[in-house]
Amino acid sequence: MTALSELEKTSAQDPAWWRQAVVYQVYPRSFADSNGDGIGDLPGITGKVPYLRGLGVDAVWLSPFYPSALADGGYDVDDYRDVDPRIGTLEQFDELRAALHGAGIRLIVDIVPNHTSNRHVWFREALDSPPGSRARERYIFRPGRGEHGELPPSDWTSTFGGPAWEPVGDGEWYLHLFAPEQPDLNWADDEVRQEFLTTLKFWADRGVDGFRIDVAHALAKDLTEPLASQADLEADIWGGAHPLEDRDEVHDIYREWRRLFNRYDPPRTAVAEAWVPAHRRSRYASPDGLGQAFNFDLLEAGWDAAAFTGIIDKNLALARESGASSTWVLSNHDVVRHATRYALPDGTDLAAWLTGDGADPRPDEARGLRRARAATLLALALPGSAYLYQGEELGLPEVADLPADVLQDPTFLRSGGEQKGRDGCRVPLPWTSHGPTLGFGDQLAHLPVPADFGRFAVEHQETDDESTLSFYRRALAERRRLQTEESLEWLASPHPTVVAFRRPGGWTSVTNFGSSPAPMPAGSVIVSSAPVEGREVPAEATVWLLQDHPHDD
């Protein structure tokens, strides 16, 4: 058996693996394809776990792959319990399963309980019985205003642009808080309930560590009459009773889920994706309900020390008030990728930099990199999770000039061409420096691969060690070797821009924000994000270093 077989075995039943781990998220249909048509699927996964395993993770996120129209990139999910058959086989599940368990990383699936596909078996009954009907009653179908019911209940509209609700030609609409393909589930008819009980159990009986709750802020609401406006959904004035987000009643839902991954050994994970007030995270990553919470708060900050100290400070305060972890994400696939929003000056509007093709203003791309690895690496040091996003290793920039006819963001769609979306930080990944998609698979991608990301390939990355590769391997095995107690020590510093704690073990981390080089605290370099002379640290860059006398802590 080998060592990270053995390291498996010993770890497999340590219900606390999540608290402080790496996870890799993967966005299927853009990390390898392993049949030529264009789409990434299962076995090109597979045939990439030596690569994570390189890499050092210690756990997958596999985002939808369940079958869909592929309205809003998967997360319109005709069928809970079932692949894609685009992306592969419940049988090549279970092989990707079995690889990425083999290698000693966990496994994490996405689940999208806030809303259907309209192709979902339960929404074609839904529109093929009248109002009033069981099958309705699923999902959230009111009467319109006006005479005949012409006009939608409300004058709601929807995130990705457009009206909220969708008529269905009876009188009746339909409530859809994203785009019309994805109609809300109503989470007060216990069919629902049961129905997505019986989902997890599939894939937590099937092997899967834990789930990633999409949209988890928003399964419960309350339309009662009469419906809110648009603006007063706007306006501040909830406290926790706002109609359709962040509900308190929603914890019921998650207190039920708990109770099924508690009957798991080890219990299953979850992580909320709520995008909720910061004092209202911590419900969501409760021990009696998901038990942990993204955190979001980097994504939005802007390169500067005191926003990142004072971010890092009240999130690890309420990780303590939840008895969770705390997690840190730099990227993810709804997001301009962070080695762009550092290339750009703080302040910058990215979905009007986005819909310009990212011409104005020009990204200082050497500038947004050295900015990009040392969050990384900031981030990688602190106490708690770290999610990263598949090709931020790579360093890989945002692609803000796809052309109009290739986007598939609803977004881009819904806004008349007014805001492009998201899919600049869904290009496929680059593996070879050289053919037309770089790798990905034998034929053109489902979305371009940009001919200069073969600067960027894993194939040209793998052989240099200064590369963004071989830095984030560097910093993720030292990670690995060094993180024990969730705690770290603030250290003072003489310069605002520089950012240092200790972490237990007689580690330190040191990043230095500012635009010229920093003093060094003594210690030996155990890892940077740019090279080091002397006993500076470089101007926007991180280092880790180990005391040489450490003192207990």
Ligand code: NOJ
Contents of the next structure:
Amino acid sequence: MTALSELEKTSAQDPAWWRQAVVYQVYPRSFADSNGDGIGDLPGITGKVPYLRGLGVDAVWLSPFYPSALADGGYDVDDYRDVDPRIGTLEQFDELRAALHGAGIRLIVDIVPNHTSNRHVWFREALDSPPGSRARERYIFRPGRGEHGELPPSDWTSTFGGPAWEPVGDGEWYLHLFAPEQPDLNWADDEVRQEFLTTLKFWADRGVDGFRIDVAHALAKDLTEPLASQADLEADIWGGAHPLEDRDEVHDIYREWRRLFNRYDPPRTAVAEAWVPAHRRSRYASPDGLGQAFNFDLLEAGWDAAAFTGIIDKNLALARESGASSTWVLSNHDVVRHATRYALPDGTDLAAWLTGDGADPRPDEARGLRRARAATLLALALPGSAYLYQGEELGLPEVADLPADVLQDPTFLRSGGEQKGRDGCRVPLPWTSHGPTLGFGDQLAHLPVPADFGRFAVEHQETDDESTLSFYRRALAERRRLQTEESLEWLASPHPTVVAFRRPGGWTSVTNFGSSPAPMPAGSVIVSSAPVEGREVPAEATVWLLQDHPHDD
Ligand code: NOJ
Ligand code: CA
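The structure above corresponds to the form predicted alone; please provide the structure of the form predicted together with ligand NOJ.
All chains and molecules follow, beginning with the one already shown.
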């Protein structure tokens, strides 16, 4: 690497790089395996930096790569300031960072502050210490109910199913909002707060540009007795009154983090994963807090023009309110891939569909991919940042028929096999069309790569101008060229199934949600999600146009 990388030369002048960045999420175990042990690793990612550069992303977000027993895909962290030996070393992390920066790509890491793993040194100490001890104060221990503490402190259930309390054998129970291997931390404890500041500083000093904050809405909790019932928790008590989620005090934590982030040049960025109602999202995205928050509204919406328009309007207004830019997400490691969601009838119960191995109903793959490309191109035209999930640029579908004996998601085990969980979107990427793991690694992959993934291999798509990969590359290159200020002007639509808007400079995006072609506004076509014939926007397609005279139409 030369003395000063491209990024290092320009970043100091661009503290706002994140506002309209394209961020590519890497799920490290499933991206690229450099040593053939079946587990994707940091050198594997480093080897693919030219691919990421060719794709045209601005930043990479790494899902957790820390030492972990993988009770929840790495979101059960044993040590926040190290790399899982199966994934690499700190030196290899530095090499990856340098390679990304050398290619002009920023690096975001995942911070998991709501819970540690049960193998974290603090939790081991807590288990070895008696009730009432200092070690237990870092977590949420409570005496059980009943004569001998044999009943949990409350009837709360965990996100992955089953009770949210686990007994430790001495009358006390600890809280875990997720798996039992993920004990919740006590954020009222000063040592917990200091420890995370140390961790954030550790990564920021190592040149990390930003952080994705897991479960950002749940750190602050009100555990005053008597504890609410599960029925109370499920009642509509948002807006700061819920004992476990979205409490106002959580922002004291993020204000302290922001002061740390702002000590760096450029300031470190952060994006909150906060599952809160839209009107509460701005608090997480405020400039004196994390600065940005995920908006999962498009990911939750069906294929519907009115829904998309409403979501865009609402979120751009919210972004103006917070001073942040909006975020747009169609896929991530927690949800059924969007090429498959759109291949199913609107309103399909996705969990039930997965339980049936994806057989009923059968996805209409061509339709799913057509709509996925159209939705992606629409999202990429919006003001704000776009978060892409590895493999969506290949048009990968969900793998719905993974056999039970390979499933890893705690959802599967905790639901007694009733829910399959999220492994189907975490299958390793196909780089080539041959070999047992299609170029992911050698003979092994920690989740099996279906043979028919060869159809989606990077190797094929790279040389095919019509492929989804070529389409993403064109879209990202044009976006980079056209992106200016964060504003959008709606264009009068000829039909309720057509969504059209213009960005400054005459950049126009038109999406036809309908099933027959729609008239195309003036301008020359620069990218389209489907082949264009004549002056029509194809059915279920998005077209970007450049209007030479933006005010002529
Ligand atoms: C959100 C993460 O995205 C998900 O994968 C994880 O299971 C939970 N948080 C718990 O950490
Ligand atoms: Ca490996």
